[in-house]
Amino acid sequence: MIKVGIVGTGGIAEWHASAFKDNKNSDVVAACDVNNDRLNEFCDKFNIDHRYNSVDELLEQSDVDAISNTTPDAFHKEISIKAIEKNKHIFCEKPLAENYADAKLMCDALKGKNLINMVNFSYRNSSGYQELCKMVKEGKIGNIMHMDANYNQSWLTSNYWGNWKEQDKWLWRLSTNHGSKGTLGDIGVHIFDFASRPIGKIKKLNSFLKTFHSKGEKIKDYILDANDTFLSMVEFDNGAIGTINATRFATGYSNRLELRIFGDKGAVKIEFDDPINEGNKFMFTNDTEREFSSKKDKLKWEEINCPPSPTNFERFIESIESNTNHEPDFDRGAEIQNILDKCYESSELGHWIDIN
């Protein structure tokens, strides 16, 4: 039985308590908060007995096996690096870290070390994702040639998931003074994981960041100043290029991820707002030699429906069982975080930049 250690307990950390309750091979035995009441109702929600109000505490104390760093993301590098110190295999929330150079240092502290460590991007629960990435990589669509993909939100047009300008867990992803990134910090780490996961490495970009100044200018303490929406065009180590973008400003789409890859021997495609419930297919053609009797004649695609995969959490704990260290590591989390530095870098600039 894998022990875990939970730090931070915040919203998130729910999600990563009830995975690791619910898998016969691992149990939340320890967690630590500095709000001493939200700490004692989150264990007392998942039945956990040790409690503390500092990491350091609990990985002098606890006997745990690893760590579920559910942090804000300013303390991810502190935080990780402590419990990798202390020889505990860590399970860290996206992005990995704040910029490169914190993610590096993260990479760099587990040289010499015998410990899983991966980083939780989400939409890799996706089985139909996951048979996508397959697909592409053997060869079945041929050379690649083409990308796009979207990342979009809604929740500064819609009350979907509650009024933006009332709550504060909204608000401070609206303020870079309250440790906001703004759309290309909090949901460009997932669409650019999701992006080239499949096709390969980005070899330079050229990114626009844009914050819409019309939905104010500060509310409560609150300067309203990330960026709101970007746009990327992207070029890869292969020679296909593509766009990748998010927006918190798509009316009618509450949470949703679009992907589309052609290449010169079919294209696959996916889309959905749930990676589980509504990620368990995508679609696939290789259409490209059939003759066509006339144009009331329909190009096909074909959907492919897959059985579940493990998800990040099942990965991380059979990795832990296995000692082999399955994706998504902190190698690639620190790989996208250079990404969304050069994306920053690219439009304070206004030209393409070299990722490496």
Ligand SMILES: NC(=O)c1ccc[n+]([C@@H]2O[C@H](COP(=O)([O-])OP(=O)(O)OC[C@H]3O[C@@H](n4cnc5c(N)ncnc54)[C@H](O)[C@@H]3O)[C@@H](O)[C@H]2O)c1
Second form
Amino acid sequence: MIKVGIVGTGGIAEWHASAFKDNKNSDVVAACDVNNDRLNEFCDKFNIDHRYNSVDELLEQSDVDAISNTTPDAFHKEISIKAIEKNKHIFCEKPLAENYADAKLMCDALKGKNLINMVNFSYRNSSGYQELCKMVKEGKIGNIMHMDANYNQSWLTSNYWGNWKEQDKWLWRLSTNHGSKGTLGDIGVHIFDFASRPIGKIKKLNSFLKTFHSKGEKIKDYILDANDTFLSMVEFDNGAIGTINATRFATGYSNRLELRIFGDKGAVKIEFDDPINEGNKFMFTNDTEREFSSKKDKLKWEEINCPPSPTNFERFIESIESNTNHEPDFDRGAEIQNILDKCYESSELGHWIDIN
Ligand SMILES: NC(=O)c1ccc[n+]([C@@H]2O[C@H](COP(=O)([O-])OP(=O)(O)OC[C@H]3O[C@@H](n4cnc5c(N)ncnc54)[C@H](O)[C@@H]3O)[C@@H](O)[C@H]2O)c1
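So the form predicted alone is up there; where is the form predicted in complex with this ligand?
Expanding to the full complex; the earlier chain stays at the top.
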């Protein structure tokens, strides 16, 4: 039984607690939060006895095998490195860090340690996406020429997820002083992983980030200065080109990912709000021989349904048991962080930037 300690008992931690409790090979035995009321509410709900207000106490006093780091972005580095130094396997929320330099420090801390490390790029839980990646890598759509990917959220234009103007859990995401890297750091990190994994390394990019709140605009002590939306053009090492975009202003979409990849022999596409229940399928076409006969005779796409694949939580526990680090590991988290840093640089300078 792998004993997990959760650090940061906010919104996403509920998902971690359920997943590690539901897994017959793991349990959540300790939790920590700087907010004591929240800590107690969470521990009561998930039946967790060992409760701490600092990660140092948790690491000293509990006997966990692994830490699930579900604190806000600004604490990912410090808490993960502390856990690694105490020889705990580490499952960290995305983004891995606030920048590439910090992400590298987290990877460096793992050197010489036999510890499983994983970053929660949660859209990898989609079995349709896993199969799509396999198909593209096996060459089923030929050489990749073109792609586009979008991550559309609407919490700045709708109340679907609650009123962002009143709740700290949304406001910190709009404020660089509170460790947010905006839409790019929050959901851009997902869509860059999602878009590039089936295709390969990004060689160069040209990004444009925009903040719609006026300069100095504030709610409570949150200055609303983080980017709200971004567009990126990319070129991959294999020559393919495409666009990768994300926004929090996509009215009509609560939380939607879309990816289309076009090769010289076929194409694939996938889109969903929820990776597990809706992400269990994708579309494929190799309908290249058909000649136009009538407007009714559309080019054909085949729906490919996929059995469930293991979630990141399941693969983390399996990794510890088998001592084989499954994807996505800290190195992948750092690779994506490097791409994000280059997006900020490109947007500031107003031109293309090479990734390496
Ligand atoms: N993988 C995903 O799809 C996904 C989805 C949502 C959030 N996230 C990530 O999860 C992380 C947390 O997001 P959230 O929505 O749960 O935020 P949240 O604000 O709801 O919860 C964060 C919790 O951490 C606590 N905390 C802050 N500093 C701490 C510290 N030093 N030690 C211990 N506890 C501390 C806060 O009191 C709060 O209870 C973020 O990095 C976010 O990007 C990932």
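By rigid core we mean the largest C-alpha set that fits within 1.5 Å across both forms. Residue numbers count along the first chain shown, from 1. Since this is a predicted model, take the numbers as computed values, not measurements.
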Large Cα shift (2 Å or above) at Gly216 between the two forms, core-fitted: yes
Asn163: Cα shift of 2 Å or greater between the two forms (core-aligned): yes
